[in-house]
Structures are given as C-alpha cells and as structure tokens.
Amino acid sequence: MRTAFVVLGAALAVAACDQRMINQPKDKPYGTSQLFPDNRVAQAPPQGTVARDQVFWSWQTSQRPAMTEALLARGRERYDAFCSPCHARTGDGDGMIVQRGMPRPPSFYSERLREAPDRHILQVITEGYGAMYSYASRVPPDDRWAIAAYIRALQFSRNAHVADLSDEVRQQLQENTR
C-alpha cells in the first residue's frame, strides 16, 4: 500500500510538469520585441549604472603605495610565489610550468610591457589575461601593487644605465668594481 502511494506520487509529479524546459518562450539577444519602445530587446543600461564590483576595484587600486624597500621586498616575496612558476624569477617568461609544456608568457622586458602603465599589470594580475587566470582571489590589492613594483624594478634593472642611477649609487658601484 504505501509503495503504491510512492508510485502514484511520483506519477502525479512527473505529470505535473507539461513544459519543457527546452521549449521556454524567450527572446533571442539582438532580435525584436514588442516589449520595448525601440523594438530591441537587448537595452542600454540605464544612465549612471555602474558594473558589479567597478567601484570597489577602482577603489582598492587608485592608492599606488611608496615606492620603499619594503614594498620591494613584499612584490619579491609575491612575484616568487605566484608568477614565478611560468614567468620565472627573471621574468623571461621561462618558468618551469612552460618547460613543461604550458604556453610561453611574453616577457617583462619586451617594450610593450615595458611601456604598458602600472593600471595594466594590476589589471591582468586581477582579470588574467590570454592562458593567464585571474589572481583576484588570491592575492590581495596591496599585494598586486607590491608585484607590480616589483615588475618595474625588473624592467628597470634590465634597461638601466648609469646615469639613470644617483650619485651615491654610483660611487658604491664603482667601489664595488675596482
């Protein structure tokens, strides 16, 4: 008796959904529609929407901190533990995940990255960019600023020229030469 209740329950519920889930009455993105006064069914947003979590990414990322050892130190630490792997430590784009087989990251001293402003270096490290994931999750703001520092400090240490250094710089370099 009570697995015949089960039986008829479960025949009542299949019976009970006539419609398809396949078959739902929807409009095609950039097709008409009766709907709306232009006739489109896909419509401007309104005037002064903002995108989901713009505001508090423009917000988290329009400080750029000084530029101080520390922060350096901090970028270092960071760039070794998250970008290392296929960027590798000298940002060639040699990292051991592409000498296993993944795609090449294009190097930091290519001059469209040398060139590129700091706003797109955090942008890929929260976005990703091409095979390269988002690292939003995993590295907090004050940190992507500290690997972008540090990213500079790389270019900079490749392209640098002595005249770019300061004076006491200079000197210890030349102590340190002779």
Partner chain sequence: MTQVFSPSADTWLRLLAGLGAVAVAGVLLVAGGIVRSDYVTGVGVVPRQPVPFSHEHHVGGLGIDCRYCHTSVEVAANAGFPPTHTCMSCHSQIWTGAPMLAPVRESLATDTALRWERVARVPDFVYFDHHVHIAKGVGCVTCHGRVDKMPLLARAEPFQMQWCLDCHRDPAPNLRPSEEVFDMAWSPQGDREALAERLMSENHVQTAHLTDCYTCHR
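If the structure you just shared is the form predicted on its own, then what does the corresponding form predicted in complex with the partner chain look like?
Next up is only this chain, free of partner chains and other molecules.
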C-alpha cells in the first residue's frame, strides 16, 4: 500500500511539471520580464552602443564590390522586397504605395539620378531622404551595394546603345531580332 502511495505521489508530482515545461521560467525574445522597467525581454541597446560588426560594416560600406551576375541577382531580390513597394519594380517611381497616396519618388531614369554616384544611392538607403525613411536596419551594407548595382543595371537597360555592348552580346542581339 505504501509503495502505491509513493508511486501515486511521484506521478502527481511529475504531472505538475507539465505547465512549467510549456511556460518555462526563462526569458524568450517576445516574453515579459520583471527585470526591466517596461516588463519586456527584448530591450533596445543602451545609448552609445557600438555593434560588434560596426567596424566590419564601415569597411564594407567603403568597399565597392566587383560587379558580378550574383551581385545583380541579389540586388534584384532585395530591391523587389524593400524598394519596389514605392519605386516600382521598373524603377519609375509609381509603385503600389505611391498609387495609394505616398509622395511620388523621382524616377531612377531621370538625368540627375543617372548622373548621381553609387555613393548617393548608398547614402539614401542608409540615412533616408526627405519623405523616405532609412532602410539601414533592414538592408545591411553588402545588400546596399547589391541594390545600387541593380539600380545601375535598371538605368542602363533603358539607356544602352548597341555600340556599348560587347561583340558577343551584340551578335546574340542580332540573332534574336532577326
């Protein structure tokens, strides 16, 4: 009889663990915590915090990566995700959000933006520009370069002269249009 009670007691004790396992006394990113005044686990970094990768990012921002197909593909993907809602996939500046009342950004095909250096695009993404917010927290430096490269490719696509193309590409073009 006594063993039966011990076993029953143990079983009950184990059963009681269940809730503790589902909601463990540990802090997960979106949980609440008494440790901080606003009762949140996720805290903003204190003023003046320098990110561990800050030096690397600064270096990355200063280094223009070589233009490759992979860079353009990455740039296109990132551009479509983060820029196209306003600038449109074409870069004309009449994206969906603009059609719903956002101020219209300038077209990337304007004379001024075609002449602007890559650095300007990087700076706009990093710091924002007028009505456009900064995208620094969502687009890391290497992706900023990729997007800049893709915008260059977009601009080139409407202002290319056949004479600027390499022999190989020109030949392909002639065959395709024949």
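Residue numbers count along the first chain shown, from 1. For clarity, a rigid core is taken as the largest C-alpha set superposing within 1.5 Å between two forms. Everything numeric in this text was worked out from a predicted model, so none of it was measured.
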Relative to the superposed rigid core, does Ala42 relocate between these two forms - that is, does its Cα move 2 Å or more? yes
